[in-house]
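A single chain, nothing else alongside it, follows as structure tokens in the form predicted alone.
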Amino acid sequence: MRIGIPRALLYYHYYPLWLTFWQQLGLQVKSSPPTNKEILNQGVSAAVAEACLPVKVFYGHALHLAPQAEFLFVPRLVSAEPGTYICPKLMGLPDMLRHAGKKLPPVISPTLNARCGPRAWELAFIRTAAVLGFGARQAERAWKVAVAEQARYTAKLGEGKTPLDVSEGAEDDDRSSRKALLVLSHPYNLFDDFVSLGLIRRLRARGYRVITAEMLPGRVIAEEAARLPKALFWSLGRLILGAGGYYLRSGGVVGIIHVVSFGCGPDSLVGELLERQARRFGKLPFLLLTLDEHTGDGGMVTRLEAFLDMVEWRGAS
């Protein structure tokens, strides 16, 4: 059996758990390629005018993969970590696939809500396999090796690689000395090169370090988001506000870019806590950057050359 698996939203965090655990029951895996032209137009013509362009982008990789595949993993995802909840339009996934009018081969929708306990994920995928045909042992040793592949991903991004490093091959090279950038974003704006239009390849050519939250341990981004007056329930916000709390109070970088897509709800409030944490700190330039499906490369650089300006203007003053 052939099981696609599309290239967006958070397939940025958990690939390497989705694809080693069906490849380990011998599923033959199929991702879509990275992001074009023409998936982004196939998801926009697709999607609800209302979907953000993540979701408009899912859409486009789930119909690039639909001839291609005779099963579709589209998880529901409810909660990645206790007490903490993801965007509703994610939990909402598989059904406004289901629904779109489009051709698409079965949907396979595991409930993902570590809200129910240690082990949700686990019996999640387990029970999932049951229904095709996989015995539970089979499909626990399964498991286990993909948690063990996932850590090791985990574990390099430690180390300073982003997604895009790691699913690319690239080696480690000395840039201890370049002045480090934060870039905040979710990571299906960030990670996927053509929505970003080449942030990071841009920020690497004119020399700096970029730094991403998926690169601080889990426990600082909890001591951060715990500072704040009431606990914050969305968990890729929680990480956003941890990982810009972090280094606003540590420092250890010369600027701070925020990537949102246009329509999104949760980071309507996200990016404005941060930006006032950055007002009150007071100590580092901080750039709000909002894409959607008509953002062009233009505007974009123009923004980001007068921020970078900025950045050295300060720093050589």
Second form
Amino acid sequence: MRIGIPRALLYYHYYPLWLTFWQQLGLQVKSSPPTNKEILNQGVSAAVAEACLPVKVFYGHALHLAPQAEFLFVPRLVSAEPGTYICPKLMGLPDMLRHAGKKLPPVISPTLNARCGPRAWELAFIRTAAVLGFGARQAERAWKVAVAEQARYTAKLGEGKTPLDVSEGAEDDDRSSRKALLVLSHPYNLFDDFVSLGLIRRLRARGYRVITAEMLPGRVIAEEAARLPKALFWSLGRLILGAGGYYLRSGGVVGIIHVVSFGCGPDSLVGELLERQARRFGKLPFLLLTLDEHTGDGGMVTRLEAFLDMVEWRGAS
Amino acid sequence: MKVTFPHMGHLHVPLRSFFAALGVETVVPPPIGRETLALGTRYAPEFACLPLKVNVGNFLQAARMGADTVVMAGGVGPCRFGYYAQVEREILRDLGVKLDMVVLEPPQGHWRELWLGLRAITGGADLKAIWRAGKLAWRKLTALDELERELHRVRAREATPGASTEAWRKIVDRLDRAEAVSEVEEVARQGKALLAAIPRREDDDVLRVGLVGEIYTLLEPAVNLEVERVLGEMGVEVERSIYLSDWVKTNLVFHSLHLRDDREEYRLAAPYLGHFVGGHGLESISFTIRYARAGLDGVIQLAPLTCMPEIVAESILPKVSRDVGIPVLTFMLDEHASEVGMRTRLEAFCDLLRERRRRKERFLVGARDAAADLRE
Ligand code: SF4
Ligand code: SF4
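Next up, can you give the form predicted together with the partner chain of this protein, since the form predicted alone came first?
Entire complex below, previous chain first.
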């Protein structure tokens, strides 16, 4: 059996877990290739115009995989931690895809909802495996291996690597000597080299060390998030505001870049809070980059250059 | 203390009544207009959904009129509404506008906080007084909702365009001024008579269209470009999927008691959408199915641009529309939406619906004739 997993959205966060689980059960797992122009175009024409860029990209990956897989794995991601959600669109994603009017293999979509209890994800995976004919014992074993794999991956992010570094086996980034920039975004923007127009590569080429929210310990994020006037119910937003708040307070970076997708609902508010905070602290240069399907390299590079000039000018004075 | 609150349809009528009955002074923001939108777009985040922008406009206008406290509802996600108040507070703070915000969070089983919030605004009024004020406000709300349903029927059939809208304005005004439940009953009776007395057209050629979508755009004529009036005056009877009183019942009463009265919506939507997605995304699907089954001619979906639950629904509605056989038209609205553009699309949609109806009738007549032939 061959199961297809689109390389989009929270794939960038959970691929070790997802891939390992199905591989352990003996399935052949096929991921789509990194985003390219064709995948993007396919997605843009299949999704409704109002959808955000990452959802469009996701459609493109799913359609790309469709002819090559007997099943598509598209979990319904409701919640990753108790008391939070991720995004309303991810709660409807498998249904949106199924009813997009395209030829697709069956879509397997366990509901992953940590609000339903600490074992909710595990049980959802085991139940889904049962539908495909795997016994509970076997699925439990696969789950354990998959969770360990995911933990190893998370630990590597804690060492200052980006998901791209991990998957490409990049050498350790020099951690001490270079000036650091905090780059905040959702993993599927930042670590999709095509969608982010190679932002991380560009910053490193200019001699900066890139810090992302994923590299901070969960404890720090939780402490910072607790300062918010009301518990934020979006886990990705919590990560962004937590990391942003931490570095605004403690320094340690020379600037902050917030990358948002055009049409992103949660980030329209999260970004606003972040920017207002940054302005009040007033110490760190702050850049907001908006990605959409028409973003050309040119515009972004110009804005980035101007921002880095400002960062360097401040550093010199 | 001078209390204000965001506009949403005729919400200000029961709210003002509630506070007045408790002796709390209110400042109702001016009706949403150009100025409101201009302020909202200037100071709210560019990509926020429209209701937040209009809220900010309302608050700034109310502050100019002397309001010092905003009362609004909170939420627990997954949608943006649950964090509106926090963002709005930051915007007001950075502008140096002195407005306290009292956010009434949905009780989720804990009534204490809601109760404390209410006590704080009402200056420590006792339970009995709050209950009495609540009863009057609730009766005003249900009367408004009942009469508005009637308004939709009458408007599609009025002989002089605008006659029923004129009557409706009078009704809202009188209900706003009513001071006791008995008075509300009286005004409701008069209101019904007023609407019933409006001269009708000779023909009864009306289309029936269901409105589904996001609650704020459905309930607030100023942001939906008065789509109900425009449709009504084109001879279309509208049925709306959400009325404020139903929403209060479902969300404040049933959910807080951990009861559900929306199981049927989940059941209907299930073949197309297997999970709630925040806001009213799921209801947009289930009500489209309901309306098709009830024999309505078409469905219109209304939502603010970038509205997450409604983008989920919009992605699925084409399939629902084909399966259950009802045309669906979507309007995603923002501060740039134009009345002219909307009217053109509505006219084309109604032409399509009339044409479909004629074809269906021809088909039915044909089928009847064929059946008669067979019998002979
Ligand atoms: S969080 Fe934003 S970018 Fe991600 S799916 Fe939701 S709306 Fe799109
Ligand atoms: S339902 Fe739509 S309009 Fe309402 S808060 Fe959510 S995204 Fe905004």
